[in-house]
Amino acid sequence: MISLKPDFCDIEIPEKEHYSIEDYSSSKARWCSGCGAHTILHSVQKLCTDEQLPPEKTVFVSGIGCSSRFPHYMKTYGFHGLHGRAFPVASGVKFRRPDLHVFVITGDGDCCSIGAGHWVHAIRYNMKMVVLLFDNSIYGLTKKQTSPTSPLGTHTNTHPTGSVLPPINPIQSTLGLANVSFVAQTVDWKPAHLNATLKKAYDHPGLAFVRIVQRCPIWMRENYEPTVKDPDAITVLNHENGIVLEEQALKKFRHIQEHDPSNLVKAREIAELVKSTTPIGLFYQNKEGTRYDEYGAHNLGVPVEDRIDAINSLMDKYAI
């Protein structure tokens, strides 16, 4: 990555007065209609048009799923990569330019799957970057195959009499390493809480992990609707710390549960309800965790003569 020089960003590009939601808006999202991506899309452009993000300077990175098309559908740069390897890409464009804003865009396959060795160090490095896991439980774009978050029994193509393993809770594991420091959970269809997770993700200083629980109209239909259905299926985490949401829209959710984000051994407690429940809201964050992004940003806007005056005396060493 040293070639991505801060040198070459010095091109003087006017900025706008202000940019409206169509400035972060490129072709027509192509995901099959009632897909909870299509509301995630639009959460984010609505989270980029809020905080005024410079789109020159907004980064969206996936590996391969469904919702890995999403860099194709923001008007920012993207990188839309080779399956699981996002968060290294990420990581990179991150740890050479501090000053852009970056976004992970994975999926339960890509990440939890391929990707689940990069998704542990990215959680240790604790670059500041937000990372949203799509999670609708299937491979849906490879047409209904057993993804590592399919609940256990379920029938796909690769597993017709039922899936035989128990599912990773992505929550839990992510709980579960050395320097976490944001782990959050909401789902597509409430929009409130959607946006407001996002916004408490992107201020968060860290690395922010948000799990989207995200309807899949198509192969795991019967999955989602008792939970999009029944009011008693989820569970609101609650706290003046936590994911705020306004009287009003919090009156729409029948259960809620008191809980304080700096309580790692009760966000791991909570975790596990989610095999009876659905918790949604912000279960940990550390705003001191060590981060290495300002770790390699330390020789950033060195002068390139003093660069080469380093390299030359390190091979000084080795003359004969």
Second form
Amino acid sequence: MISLKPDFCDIEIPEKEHYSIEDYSSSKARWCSGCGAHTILHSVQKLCTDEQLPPEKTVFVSGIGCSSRFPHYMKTYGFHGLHGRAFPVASGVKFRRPDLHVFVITGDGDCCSIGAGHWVHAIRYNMKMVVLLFDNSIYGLTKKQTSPTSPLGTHTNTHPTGSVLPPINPIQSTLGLANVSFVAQTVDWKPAHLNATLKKAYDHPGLAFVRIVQRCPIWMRENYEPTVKDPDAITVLNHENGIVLEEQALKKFRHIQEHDPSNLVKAREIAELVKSTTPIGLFYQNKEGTRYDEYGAHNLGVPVEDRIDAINSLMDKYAI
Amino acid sequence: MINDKVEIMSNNSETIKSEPVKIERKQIREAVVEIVSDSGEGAQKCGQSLGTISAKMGNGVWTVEIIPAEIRPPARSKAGASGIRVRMGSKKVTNMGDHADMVVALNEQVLYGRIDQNAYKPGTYLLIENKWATDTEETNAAYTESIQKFKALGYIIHEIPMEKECLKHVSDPRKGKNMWVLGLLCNIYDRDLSIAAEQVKAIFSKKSDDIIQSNIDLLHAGYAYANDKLPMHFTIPSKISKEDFVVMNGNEAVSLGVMAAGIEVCSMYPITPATSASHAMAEKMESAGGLIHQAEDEIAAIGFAIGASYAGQTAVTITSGPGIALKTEFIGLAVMAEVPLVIVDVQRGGPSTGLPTKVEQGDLLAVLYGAAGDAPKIVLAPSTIEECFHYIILARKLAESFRTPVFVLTDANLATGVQPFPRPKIKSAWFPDPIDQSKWEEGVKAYDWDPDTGLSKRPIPGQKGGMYTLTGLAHDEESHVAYDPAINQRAAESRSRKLAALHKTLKEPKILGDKSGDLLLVGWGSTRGAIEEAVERACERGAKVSSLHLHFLSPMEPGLKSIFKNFKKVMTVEINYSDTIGNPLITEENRRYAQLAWYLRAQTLTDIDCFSNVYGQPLSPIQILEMLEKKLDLTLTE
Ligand code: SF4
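The block above covers the form predicted alone; next, return the form predicted together with the partner chain.
Once more the chain from above appears, this time first in line as the rest of the complex follows.
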């Protein structure tokens, strides 16, 4: 006769392991209909599903603006903070929490204007996170003011006779920053390319900066409509180490340019082309850059006794 | 003042062991010594050492740095006084004292600024380097003129060939003159020479044996010189404590407090006089399980700290007034989104960049109210170096329990003042629990405000089921942007209610002196030592004056209104701006009050007067005594 413990038959039923796209969606997004942000949201949710990111381990950090409402529409952790300040917050989150998947959602005003100082340094910190710059070249939430990326001469409420300064080129600017490690560009209306770009960015070991040219049909229709309609307006950067599209998807583009993403000088040259065409693809990637989040996490979990010892040894210096 | 401190004239002359000569020593209760020089000549190292040696001998000590207005003022200039004041006493010393008793000056020009600041009075010993008498024609003229002036002012001058004496031992007297001066002072004040030698070794521990030896030689030489050539010698008896003591300044105490609080992220941007609060921990922070992040600017520094706090590791950011101004928007966010955070404000003179190296308690109202809208937060003010350490530990616990930013207000006086205090025994209970990653209880909302206390539990990224999006916009319990107007009212009440909940746990402040009388002085922060010493001295002379010192400024400590009722008059003593009654334009109606006075008047509906100034100097007991004299119509000072 064998005797069994009463809990002999208790088995642990594993918790749900598969996340479907619904697991990442929260309330209905309150962007205007036709806004490019909707497709980006969907594409990010698809990425989360494909990568099976545990929602509780995923954090979306944003600033202020139309784009920055994004975290509210995800069913993950989110941080919808202050104008221009998404980068420092995201850096603080990632510094001692390597277990979290961190995304930064920012807009052209948020990143390139009010938060430009943080943008420069976030690139330099090169923490593993995906940065999505929703660039619609206009201030949407505050109803049509000039953005730092508005094309010269754009008519806005602040510049009714046309904007007077040349726009910042976020790709070119980022490529010029210290410790830059991943720079890509895509457009919200080419889902295959958008998805592939997000996937590539997510796989990058450091900070992946993705500028997404985003439609704002409410305030900037005239700026995007020609590009959306004209198949010649986009040039795809192609390379085996770049953003690789299925042959079928690639065929839909008329202009394809070979570009090795390890070539920084060439990347800067292509970024300059932006005036005549919109190049999309991976401009630059360097997987070897110094990563500040690795520094931040290198001494996690020092036992309390050791910490007390260290404090006491410092205290000895002041002992009398 | 000097005579007052002399208790006994020693009739039985004591013998210095190392020398056969018998010197008469006066026993005194305390002494205030200043060492002044051009910056870079090591006066501060000399004074810090004298302070440490004295603390080791069981004396009470307080040191204050004397900082020139410019980074590198021209040598031998009146604006160039750089140095240190050391007050040593038989009992605990809590402030910088009134006038100096003994001054060592490496050139005579640096004395003028101190004289203008009323730091010396007739009878003060001035020990002056006399090489300037023969250096050049120009310095000779200036030197001679100064010496005559100082004599006329009633100072007791000793001209000392410091450099010449040092040359007997080292080839470059500029390096090491400060240690010779240390030896000189050790003899004058009967400091233990072996403790002094240990201290010199400790200072130069990273240098070669030769350098250590030559500095010890200089120490001995200075000691011998005073022994042979100087007539004034004093002893300051002490009760050597059995307890372990440490001696450090307020910034160092903050630094150690951060580590002892178990804080793992200190995020800051360099700013005087707060920066050195990160220097002290820099060496050991990593082995103590934490890191310092030097952000790209003040705004990023607090944003980074808030990010870390949001992710479960309550962080600290350390700054000064101009930094607080930049951080204000993020402070409002932390209040709104209920993110625990510790913010240390080492206050300096303001507004704007103001007086970077000088003391002021000018940020109280800015910290209490300087955010968009209603942003209630906890504000603490340590009053001693020891409290600088312990309040950081308290601040982290409060921040987490009340889910809110907690300010710790220190100032330039606490930051650079050095004082011995019992060595804290670091406790594991001071450290935070590991980040909670257990499953979030189903049905509990991200802001599940308790209706009475406003308190709620906080989900931390990694907790299943707790997902929420923090936002600086008005939000409901689930952190959804509030479109229902009633929710804003409820949320604001909840954030405010937390202060009331904390208030319920606080004790009434202690009163120093009688519980009723003619006048009650109320202070906060670094002025405590000077206020209490002035009150004790006034009481000894029959004044009916008491004091109380506030440590919690938000929420305010309880019972104040009824305490105030027992005094004919209540006034605050602070280092910030207030209009002075007496100016033809200033009336009861338009007078702008000092910050605590302003705040207490509003809180207690009591007619509260104030004494304050913005000379950028710590308050001395004598200043407060003189003020009391006028207010109470008494003669208190001699
Ligand atoms: S204003 Fe423009 S960017 Fe903003 S939600 Fe509407 S369409 Fe999108």
